[in-house]
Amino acid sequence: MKKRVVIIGGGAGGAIAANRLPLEEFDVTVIDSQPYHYYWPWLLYIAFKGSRRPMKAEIRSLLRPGVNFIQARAEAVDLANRRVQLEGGKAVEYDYLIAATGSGPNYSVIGGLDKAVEKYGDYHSTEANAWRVWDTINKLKGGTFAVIVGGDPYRCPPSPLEGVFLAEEFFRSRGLRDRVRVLFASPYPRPYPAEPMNEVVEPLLKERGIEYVTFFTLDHIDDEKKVAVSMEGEELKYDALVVIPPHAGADIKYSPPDVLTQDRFVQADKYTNNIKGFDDAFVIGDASAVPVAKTGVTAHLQATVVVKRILGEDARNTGRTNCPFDLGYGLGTFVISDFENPVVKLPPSRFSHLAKMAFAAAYWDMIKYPELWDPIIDAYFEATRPAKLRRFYG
């Protein structure tokens, strides 16, 4: 008899298990509360670039023949009982679950932090708080523009510079550099949390004459009077501003309820993705609380992982990181680490960028077809391996 898979999630991670997972062997079952698998980096290229590409398709078209889909919300997981709850009253049993929910924006943590985003957008949630964005930065002829990280954690790591660096783009390819002035705040101790990787940014930002102010802590907004305050008491005065919002993990319940954290992510092992006590349960992705980057590629490895380890083998996580990160007028850099190796210093380069955008470009080609891909990405990150890469970059 078929053992019972049950995905909740079919987002990067879930989407790429399910199409893993021998269909002889295991009867799949993916479940999400939307039709459509979105491709969130986009976000930043429509918020900044006023990209009309397309950065979603339905989570059926993605799926291979033979497994199901259903569309319904989970409410509730009982990982005793190896049920999954959905709305409407309906139960769906397993015999394994991977959790792949994601997580989303918290707006509730700062204060005015809904209305700002309401008025100015951001570019870590919708197609339409994107656009809110372009919209801002085409209207914005004067003043400054501030870019604030609100918050740990929040999905892909170097996005809050990202945006920074492509609104200094935009602003100088528009001529109008001089008339604005563009701002950086985040609560680390540096621009980039890493060290390593904060001496490839550091220096960018200086040359490009952005301002970044460190250990700034949000704690409200008052739009009217255009201050951001944090919870130091200091002011950071702006036009307009984007605010990268700390995220929390998706509103299911579990049983038991230990298993998450105050923040909603699940607890697991950071080796195997078991969630806390349950050999048979799995998280993935933006949903564990599992300290790695929160990004698509973070999702794919821990993906291959669990699938292997639902197959018998003794797979294990290896913490590797592969993060793109857009520098600006067609330069870029990845940040690449692993649990025993820091962030490699990579160097800004046109490769680095031209590989995200290519990554980007067949991305909807790996999650459907990943057996196809699994020997160009192993081969990737074979090649790239964090111990390796240091041996030239430190």
Second form
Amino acid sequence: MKKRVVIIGGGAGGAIAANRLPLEEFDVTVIDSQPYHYYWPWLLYIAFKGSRRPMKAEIRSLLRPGVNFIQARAEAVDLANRRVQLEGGKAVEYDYLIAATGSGPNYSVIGGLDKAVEKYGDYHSTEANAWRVWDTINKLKGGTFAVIVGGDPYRCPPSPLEGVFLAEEFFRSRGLRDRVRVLFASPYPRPYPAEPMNEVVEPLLKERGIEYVTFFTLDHIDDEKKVAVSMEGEELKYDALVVIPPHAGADIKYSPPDVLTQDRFVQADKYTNNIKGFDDAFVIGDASAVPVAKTGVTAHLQATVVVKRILGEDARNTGRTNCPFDLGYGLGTFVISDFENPVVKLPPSRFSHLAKMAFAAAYWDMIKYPELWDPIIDAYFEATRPAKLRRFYG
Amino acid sequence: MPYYINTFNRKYKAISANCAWPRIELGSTPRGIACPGPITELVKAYRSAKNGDVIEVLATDPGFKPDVEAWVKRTGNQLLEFRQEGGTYIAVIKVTAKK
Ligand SMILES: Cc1cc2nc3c(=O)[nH]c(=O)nc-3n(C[C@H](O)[C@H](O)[C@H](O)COP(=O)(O)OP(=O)(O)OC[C@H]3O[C@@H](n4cnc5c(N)ncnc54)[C@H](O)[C@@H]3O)c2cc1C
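Okay, that one was the form predicted on its own. Can I see the form predicted in complex with its partner chain too?
Next comes the full complex, this chain leading.
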């Protein structure tokens, strides 16, 4: 009998894993609570460019023929008995489990945030909220536009500053830059938390007249007074604001419960993605508590490692990240690092921006036919190995 | 890896064994690379702490010292102690500045 692999989540990690498993050997089932796979990075371009390019595709259409798809919310995972409980009472049993349930905003951590999102939008939750940001920036004709990091973790480390750079470009292109002040606030010591990348970013903020406040831990938002208030009571005045919400893992009950962290991320071995204490269960992508950046690239690489492990190979994660960073005005860079090497100081270039856009254009194809893209991706990763880049860029 | 452990109800321990974005392995941290991991963990613990609580942060990155010193200065909380035990840097912070 074929071994049953159950994958919860048909996003970046889950879909790649499903499309890589050989169907002669495995009976593969993907479970997702809703029908679509979202290309989340595009929220940024809805929010700040009003892009109408579709950012979702039906999960079914992305999975190879022969992969089963169940549209239902997973409610509970029983790791000892190898069972996934679905809403409505049905349960699915597995030989191998891959949890790829992503992460989403947890608005409850910050007072007044849910109301602020309703009014001004954000770009880390839904298409509708990203369109609200687009409305917000189009309506703002003067005053302060604030982008505030609400706390860790959130998807894609560069995304808060990408929003800041694109907003500044937007207001300048509308001829409003002398009337709109762009303000960035974060709880960390530097605008970009990792020092080498900050050396690229901070001069650009200064050059473009973007103000920033560090060590600002957002406590609550008082939209009547139009102030964002820190835990020490410091107030930042705004006319419109967008907060990067702290994220939490999916609302799924695990047993044993101690595999979850307080914010519902699943604890796992960072090299193998095995869920703590279980050799037949894995967690990949944003859903894991593994200390790596929450990016699609990470989910992709981890899916590849986990599939190899299920096939019996001793594959291991290198911790490689490769996060494109839009710096506005057609410029970009990449946040590149791995377990052994800190972030590389990669200077801004047009090429990096074009590479991000080329990647976005090829995205759906990469999900559907991961094996066809392997040689290209492998060549790219080899050429941009952090240890190699560091020799050039420090 | 637990990012903080709530002991005695009112004492927090933020453990950051390595660096976020990237978090890198113990021992391989180049000296002076300021990594955001420990401050990230500190901020998380701080969010749920009350005035009077004590937060202990463990880090392996020497860059943590200037960062935590700047943090207490800017936020008005108190650094009770900063010590080194082998390759681990330990900051003990008393939360005093919360409104
Ligand atoms: C603004 C923004 C910009 C970004 N930019 C980049 C970038 O440039 N490069 C990059 O690599 N990454 C980027 N990312 C991050 C990237 O989108 C995510 O890291 C990636 O989608 C993670 O994949 P995943 O499979 O872990 O989760 P997801 O793609 O989020 O998929 C999770 C799936 O699980 C399903 N699910 C959740 N709970 C349940 C349940 N209980 N039962 C059943 N199904 C469930 C969901 O419906 C969803 O389909 C960005 C993200 C944002 C928000």
